[in-house]
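Here's a solo chain for you in structure tokens, the form predicted on its own.
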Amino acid sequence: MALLDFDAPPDHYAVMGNPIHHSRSPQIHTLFAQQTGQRLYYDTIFVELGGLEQAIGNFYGSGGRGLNITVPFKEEAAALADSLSERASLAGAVNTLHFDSSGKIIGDNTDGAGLLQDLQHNLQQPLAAKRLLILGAGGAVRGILAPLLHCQPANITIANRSVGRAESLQQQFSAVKGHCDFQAGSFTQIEAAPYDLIINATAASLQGELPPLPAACVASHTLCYDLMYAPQPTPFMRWGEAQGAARAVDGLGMLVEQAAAAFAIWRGVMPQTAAVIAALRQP
């Protein structure tokens, strides 16, 4: 054995966003690495608006292996990638980046897969022939729309403060809507009738706010699902509970599931998620 026999440093991964201090991704990927015997470390990187391209370049230049991308950079990351997976190309948004042997940036989107795994497997929420309401029209919605449409719900309505942005998504994804009644409008145009699933994909929860919603959207069978996650119930979750929803949950399950899919892209092994979700639910 050589006198100086050091192990190579662990592979570096991170999540980039703004804000990013609240992220639980480092804890999730650390648990995945321990579970699967992978040698890596994962941290958070705060990126100033307008600074994503440089931040990605700096990360790769320092030996970084892969990135998660969160709000508000998912669409910009798609534009910066040298190539995109089919699902990322359709979404026009990226939440997972890795680099090939020549340094090319490969973009993927695991948000939709993570959401469906949480809804259908963890929460046992059927989607076929159901009425869905999606609040928001940003990068997160781009990642989940096609997978939701492929589940053949009866209706999906996108509601957003900016009607034009919602209508743009409606047009972009019309080719994959199948027989789904696919609509778009403003918050004030939301039909005052019960939905089976309401997904809050706005950033309102980060500011402790709530999109304007008619109470009649919620019935005793409704699942209110907030893509955001927090130690305490979000304003949207509290609103859903107050209206008598069957369940009101945050996006922690989706976060873990989409992270597992990203981990598999990077490391070639799919971690088990149930124990990780349970660990993160501990107070």
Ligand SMILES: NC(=O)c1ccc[n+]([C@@H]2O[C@H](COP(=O)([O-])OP(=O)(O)OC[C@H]3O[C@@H](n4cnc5c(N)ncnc54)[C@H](OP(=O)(O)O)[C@@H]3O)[C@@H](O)[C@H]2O)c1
Contents of the next structure:
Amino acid sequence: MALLDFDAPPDHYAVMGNPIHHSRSPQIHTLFAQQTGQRLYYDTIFVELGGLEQAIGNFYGSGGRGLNITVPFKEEAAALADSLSERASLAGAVNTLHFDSSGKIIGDNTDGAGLLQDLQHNLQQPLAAKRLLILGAGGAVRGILAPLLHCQPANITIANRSVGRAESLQQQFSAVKGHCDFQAGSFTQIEAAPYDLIINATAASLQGELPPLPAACVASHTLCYDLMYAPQPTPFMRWGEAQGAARAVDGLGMLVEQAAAAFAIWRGVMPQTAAVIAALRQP
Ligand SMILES: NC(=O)c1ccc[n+]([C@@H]2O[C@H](COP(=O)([O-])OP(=O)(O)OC[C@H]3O[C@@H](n4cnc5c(N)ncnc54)[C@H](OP(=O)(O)O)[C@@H]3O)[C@@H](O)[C@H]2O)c1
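With the form predicted on its own in hand, show me what the form predicted in complex with the named molecule looks like.
Okay, now the whole complex, with that chain kicking things off.
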């Protein structure tokens, strides 16, 4: 039996998205597997629009154990899952899937946990009673909003190019806002007063663009956090630095932390992240 187990192929995991070739998830999960002594391999799967259900079925049919789901499929994956964790259900978006013994699809969302771990633990950024500005109202914001609201900031403002999407998120998440002053609007409605934390969750940096922001929303204590990660500072990070922000950081830490939370769901062991973040920062 031991010989058979040793000869069995390693467990297969993957990330599905469109596009997907830039994903750093295979490198991250390979480092986690080496660190924790787990026998698995992890690759990327490009999925055509409209092809997610078939792709997940094919992956499970070929023995696949678990999936990450990225742009633009997180909301579709939530709809396809047979059951959702509470946080994925609240978000209406899924970034992590696995299968139970009968093949049912279980959906979870580790984006919020990953962001909080990076902000609070790695960057030592307090959130309680702070003023937060979130730019964007897409799938990523769906995953991070409830965990941020649970930290009881004084204020969260969501600003988005399409104002209706921001307003609909505000309505959807108002049940978990607690005592937080929770606002939504367009970029032009952003209050020109300092925020403690500005999170860029738009895809603008991907296009080399910057949402129109009042300079007065940055002060010397502000952390500017771009969910996007890149070898060079993003336009939003450069803007924050130019306005005199305390720090401007990218989302690589969140990427590694959300991956660690997914790895723990699949393998039952939480990997250490600091060395993996450092390895990915190497040029
Ligand atoms: N670090 C991590 O672990 C992590 C995790 C998740 C996501 N992300 C990153 O977060 C970003 C957003 O991802 P998502 O899944 O939320 O994407 P999404 O669902 O496609 O949403 C995109 C958002 O960006 C806005 N937007 C796009 N182009 C813009 C522009 N030129 N100017 C202003 N706003 C623009 C959209 O506004 P409209 O509603 O007006 O279209 C929407 O709010 C991406 O860069 C992604 O790589 C990082």
